[in-house]
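Next up: a single chain in structure tokens, the form predicted alone.
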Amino acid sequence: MSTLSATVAGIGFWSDGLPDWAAARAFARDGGLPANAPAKPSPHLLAPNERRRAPPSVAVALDVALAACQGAGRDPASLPSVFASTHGDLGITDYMCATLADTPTDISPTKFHNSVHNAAAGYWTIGSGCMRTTTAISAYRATFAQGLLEAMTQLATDADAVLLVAYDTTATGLLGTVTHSEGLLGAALVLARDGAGPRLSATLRDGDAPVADGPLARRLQANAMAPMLALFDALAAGAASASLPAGAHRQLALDIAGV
């Protein structure tokens, strides 16, 4: 494929103990953790009642998405978006499966509403008032790489800036025995055609991506979205390259300039 390129105009990040990109970058550089980190993300785009009811997947996705837009100085309503999640909200999916098997008439309408894979994207467009295109993607361990490719392709063919949001939650119940994921992890990038910020150049190549071994990747390796962390470790360290799993025996090679 041809090389795709984009400028990273804004970054959002949230994980247990690392509630923003500044904290994640500091941890990647010196191993320090912030004191009194919040126990859960707080998506201020939502009204207080909706914020309290939002499932973890929606909360973390909207938290990092807004942070990335603010970092880029972009109006959230102006950006097309790509939401990438390996599994969606596994806690809700496990609840749905168990309830349908045992007492199907007891299904919660709210949880049913939140069970769809594009729930976070829907909350985002409603909360931000965004009428631009939004895309929801899942590709197992290649989810983040494929989401990044989708966002960069939109950038190359239409938009002047695109929001990419990636997130995954804890696997619970019987689902946890067949697909493993721990903790809550989310990150977002506002990608622009040009401007200030690190410049990514992406190329698909044959061969498996190396196992990520940076500080963030080691700390958060149990989450299903951990494959994205090679890029965020590289951005934190000012590294010149990163490689992401992009499918069976495929990798997305990223050259990074201007970090």
Second form
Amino acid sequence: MSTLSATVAGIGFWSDGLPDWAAARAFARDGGLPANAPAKPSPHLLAPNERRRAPPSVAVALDVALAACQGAGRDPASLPSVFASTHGDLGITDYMCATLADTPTDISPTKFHNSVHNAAAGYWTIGSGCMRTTTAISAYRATFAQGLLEAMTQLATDADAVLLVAYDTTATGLLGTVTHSEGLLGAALVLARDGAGPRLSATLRDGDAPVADGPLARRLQANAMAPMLALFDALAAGAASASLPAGAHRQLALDIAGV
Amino acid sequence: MPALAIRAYTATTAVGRGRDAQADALATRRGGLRRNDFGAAPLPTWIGRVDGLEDSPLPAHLAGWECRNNRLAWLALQQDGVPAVLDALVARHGAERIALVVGTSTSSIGASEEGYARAAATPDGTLRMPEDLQRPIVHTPHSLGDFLQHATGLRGPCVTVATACSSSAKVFAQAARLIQAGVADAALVGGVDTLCGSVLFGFNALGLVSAEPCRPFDATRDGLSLGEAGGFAVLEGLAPGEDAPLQLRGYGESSDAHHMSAPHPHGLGATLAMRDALARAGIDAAQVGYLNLHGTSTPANDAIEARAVAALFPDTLHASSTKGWTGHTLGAAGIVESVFALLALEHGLLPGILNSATPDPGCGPQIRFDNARRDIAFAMNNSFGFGGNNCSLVFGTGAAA
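Okay, that one was the form predicted alone. Can I see the form predicted in complex with the partner chain too?
The complete assembly is shown below, putting the previous chain first.
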């Protein structure tokens, strides 16, 4: 395939104990954890009452998305966006299934409209006043790689900058006995056609990507979005390459220049 | 955008399996809605249910993906020669050069719901998922894409798009980008959604479900009828000098930035998506011969969409909602109604609206209740979803290039 490329103009990150990209990068470099890390992400884009009620998936997605835009110096309303999540909000799926099995007519209308896979994308565009395109995708272990491909093809065909947001939540209830994902993890990239920042070149290749084993990947491996951490460990370490699982024994090979 | 050839297209809905069944139902105004008979305690509403799924297990080698949604995906995939067209494309380009981009709203959540309903208590008091549903792949949105990847053997980028009711319209846009950027040479796109408790009781909780068959754009409309459907299209870049008979000519995508489950009051997002699609196709609004509307039959959606259409298109446009035939098939609406737009291009069959009798004075002359027959050069499809997620598509005939 022809190689796709993009400049990383801004990065957002949140996980339990590592509430921003500076903390995640420091942890990846020297293993240190920040004192007094907040227990929950803070989606400042939402009004205070909405912020408290936001499902974990929405809270983490909006937190990292805004951080990436601020890091890139870009107005959130100006960016098309790609939201990538393996499972969506697992707590809401558990609620929907449990309520349907018990008293289906008790389904909360708000929980129902928050159960759509594009809930975070919807709240992001509403909160930022963004009328550009947004999408929500899933591709199992290849979710982040497919989200990155979609963002990079938008850059190649249309947009001069794109926001990519990836996240997964904790599996709960009966669903959690089959679907495994622990903790809350989110990351976002503002990708631009040019400008300052690490330069990514992406190529699809045959073969399975090696299991990521950098410091972030090891710490957060129980979350379903952990495959993306191969890239974030590489960005933190200033490594020249990374490889992401892309499905069907394919991998997205990334060259990283000028970290 | 560079136009793409449509090498195959198909839909399976409540009116039947495959393209001919859809064309016949549209031409003869034979609808597919029935009184709700889905689930243990059916709500008093009407649904567009696909017959025979209960008796159509997946082939043994695909049994790991067994669930109602993947059964419908498999059934829809077998119609209208899609597998043979894919085989030819694999021979031409290689399986790793063909993308698979499919849309769904709830994927196989029906399997998760069933697991909760049938869960057995263990001696320690916790619940246990039934043995036959201890398959993680059917409890995740990519169940659909992963199933189709294994069913077809395609090895290009494989992704499930889940933006509620715009999902399987947006797959055309994403696949077009993959082909334009040189990541793929062709793509299988489509969408599948099946009836399940989540959507029946969820839309009911929002007060959006009618107790009668839906009546899009009727002055007395009072809500939607839910349906299930699956459909596919095969896209390929045009060969040098080629003028394929049916083409994807443009797409437009936008966000309302307004509300999670209510449309923008002035239809601003819808207007942006339609303008964007026309601009990418390089045509004027007056060149569109048929527009398949989102037209859910809720009071708000139809009024706002009709006003946006009236502001953009001349009075001569034939626009309709076909949800009276199929019900609102949610994440499959994009592909089903793209198939209807392609049927309009191929056969000059412009569907009207089923079940509606009283025009809404708030809607413009573009909204047509009666069928018409006329050869057209361009057809459009609108799909709008929760979260204010909008997509419009423009299809054209080769001669119109």
